[in-house]
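Given as structure tokens, the chain that follows is alone and in the form predicted on its own.
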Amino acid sequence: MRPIIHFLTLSIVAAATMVAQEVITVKGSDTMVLLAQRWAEVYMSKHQDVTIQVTGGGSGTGISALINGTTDICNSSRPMKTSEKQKLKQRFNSLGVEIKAAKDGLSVYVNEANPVKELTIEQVRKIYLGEITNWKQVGGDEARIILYSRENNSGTYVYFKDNILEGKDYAPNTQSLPGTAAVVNAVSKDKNGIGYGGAAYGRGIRELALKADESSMAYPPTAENVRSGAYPMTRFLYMYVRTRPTGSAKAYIDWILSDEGQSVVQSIGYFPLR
């Protein structure tokens, strides 16, 4: 009987070690998912007891998430809405907790074999506009530009609709993409391929340098140049909360937040929030 005893003990000690297991949801933004992972990594080689969960998809999926109450935490590359506010706090009677949790230099990419260098943000606009559809008319080949672009549960994709193209419609040849990596993929096969995206992801392809507007000066997406804003796309990426955090969240966001958190950011590609 010694051992079946003994079994039962070693049962009751493991289903105790597994009660007192911390888990921590996170969800949202393609852009921010391989930062995301990085965090989840650290901090759980430093903290057994805490599990942190992280999965893409996009930020409005991660704010759908957070309003159904399917995560935790939701990674955002743009800011909450007004109206995803107001459903928050229809559900849980809060209008939710914004962090700002890094920066970034959202990125025009082009393929390595594109000879343009740099674009204003006003031929940015109408080559996706489908105003410019030709690469000769900034400076390019004489070939057909080749529009990519994020889908529209994007954060990214909302960001660059709203700030560079002022609202409207992209253009309707514009190719959607499930997540900024098969843009830059798509790119990197495509001589005559445009995208856009997050600055830790250009790999493979060249990021262009951009101009304010036609008398400035042309800047790439360097942490020098998204710190001090001279980069013209420069915007932050966000956590999302539904109350102020306690306990394990609380002590996972506050270490985000500090200098170790933050040096990670800048390990991935990223830029620091100081």
The other form holds:
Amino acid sequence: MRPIIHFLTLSIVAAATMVAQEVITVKGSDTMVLLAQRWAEVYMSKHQDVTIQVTGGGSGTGISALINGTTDICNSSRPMKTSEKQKLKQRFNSLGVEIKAAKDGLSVYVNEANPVKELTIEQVRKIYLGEITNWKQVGGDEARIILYSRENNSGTYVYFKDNILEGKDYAPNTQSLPGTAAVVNAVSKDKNGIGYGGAAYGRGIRELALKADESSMAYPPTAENVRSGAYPMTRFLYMYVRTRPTGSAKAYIDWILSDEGQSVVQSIGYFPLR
Amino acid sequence: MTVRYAVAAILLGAGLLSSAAAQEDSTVAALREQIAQLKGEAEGLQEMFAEVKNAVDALKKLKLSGYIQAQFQSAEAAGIGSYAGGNFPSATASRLSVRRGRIKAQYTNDLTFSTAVLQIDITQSGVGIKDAYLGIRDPWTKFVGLTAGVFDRPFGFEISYSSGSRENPERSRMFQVLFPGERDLGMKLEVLPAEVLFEGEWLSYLNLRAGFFNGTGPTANENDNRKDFIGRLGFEFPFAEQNLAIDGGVSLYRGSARATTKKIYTADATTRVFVVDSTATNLGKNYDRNYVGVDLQIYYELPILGGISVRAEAIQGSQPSTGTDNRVYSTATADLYRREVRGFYVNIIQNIGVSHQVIARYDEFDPNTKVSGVNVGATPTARLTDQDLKYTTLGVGYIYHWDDNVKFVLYYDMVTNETANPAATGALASFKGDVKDNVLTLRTQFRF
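Structure of the form predicted in complex with the partner chain (previous: the form predicted on its own):
Zooming out: every chain and molecule, the one shown earlier first.
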């Protein structure tokens, strides 16, 4: 009889624990996925009643999930488009809430063997528009430039297109790869390759120093340069929720914005808001 | 002796070393071979991946979507006329039906900014065409587009609000009367900066859709040789800090219908009857089909509860129709009746958390503003029918979103008609009081 009582007691306790466990789902930007996982790990280690499930897929995928109601929080490395807010409005009668969670210096990578050390934003634009096609045109070796990019569901792709390419289309020979890690991997193996992505993925290849224009100084994507705004390719990383956060989601977001949460940002290689 | 041992030891050592080196060489050679083999396999996989990627990229251009709405409806009385999904068959007060079964195929080529859309509706009544259009966008701004084919008329808010997304099971009565089928054959120009711009750029708050249409609806051919102009100038203002959004627009319809008989009846506000004009030259003449509409949608987030929206729309205009049908005139045999129409609706939708919504809508439609209910049935020569009576409908409902595909809708329409003259006889006699035509709808929808 006693084992049965024990089993029942344990079942009730287990059920009660399961009921008490709060689950927060986070989906979106691949650029932010490592950061989001680290945030979740640190937060869950201190709040054992909360489970945070983090998945990537790209900013566009995260925003779609937010609109479909299949994620609580969406990570995005670009601001939501007006048309996306319209869709959110249609389903939830709400514009959504935008939270700036961290800063990122978008890096331009080349292979370590490439002698080019710096580029102007104009040169980066022309390279990705297919107007500069040889490394010699920007002070490098006589070799064709091989372009690597992210796929079009990526916020980084959209940010780069809107802000660097001024809305124009990538050169048709640009190879799109799934995830910034894949871009880094491709460039590290291709001595004529060039790619771009978040600073957190920048290990193993060289990050170029960038100049706002021909007359300005070149700045590498260091914490100081990104924070001061001297590095010309700086952006915010966002979190979106459908409505003003409450309960455990609010506590989690507040923690991310706290000094403790922002120190995690630094440990991953991104830049805190303050 | 010692020298001999030393030489022997050196020879043995050299032999061992050379044997070890030979063994190492063979290991290195084997490893090299393995690496070469793996490299070959990796290259093979890379080629295969490139092939698969090309195939997937081509498939990604084609998007299939759709939804199925299955429902049970119960009416207050058998055989009633209804705008809650169509009239009930005689002697039938309840029914199960597939209200909509839509499959939409959209092929988009991002490189050329062009798209083609085909949508069909499959229900127990058969298969019908809903959309068949192509669209192209300018490659420079990417927000100016041209659409041609069968598609939604660009008028007001409710027409272009998809039936799969709409909270109320059906559109309001005025839209069902003035724009049956919602779609038409035509060409339109779209300026939609919000599709590509980010918030903050002033142009992203405005939009324009306008074009020329046959005016005959989605399935009929042109019958008057004149094209109707339909257009809407809209705005969308977000106030993110307040979590408030105010959208709206002004719409215009300027068209006509060609009379196929010489008898033209016009509702007269003084005598409260239809006055006939039988001039021979009326035959083949075009009569105005003009509407003006305004619409406004306000979205706001209520603390704790969730988002709420209030959507309202009003239309006024001239409707060429027939004596027994206040919908637009498109017949080869009946006399043309000219009516002035007016209608509006107010719709409130409250989200409760992620899965629940409660809704209420009040709509009113007066198909003949020149007369009132008391004139209908007063004298048989007035030629007024039940098609000249004003209707109001109060609908209340609840929606439960089961997951991102499935939702359940429970909705009740309370329909009130303007009462006819107490002296009314024949078919009009039943309109001397409020007709029992409320409808309860229980619907489930799967969207993919």
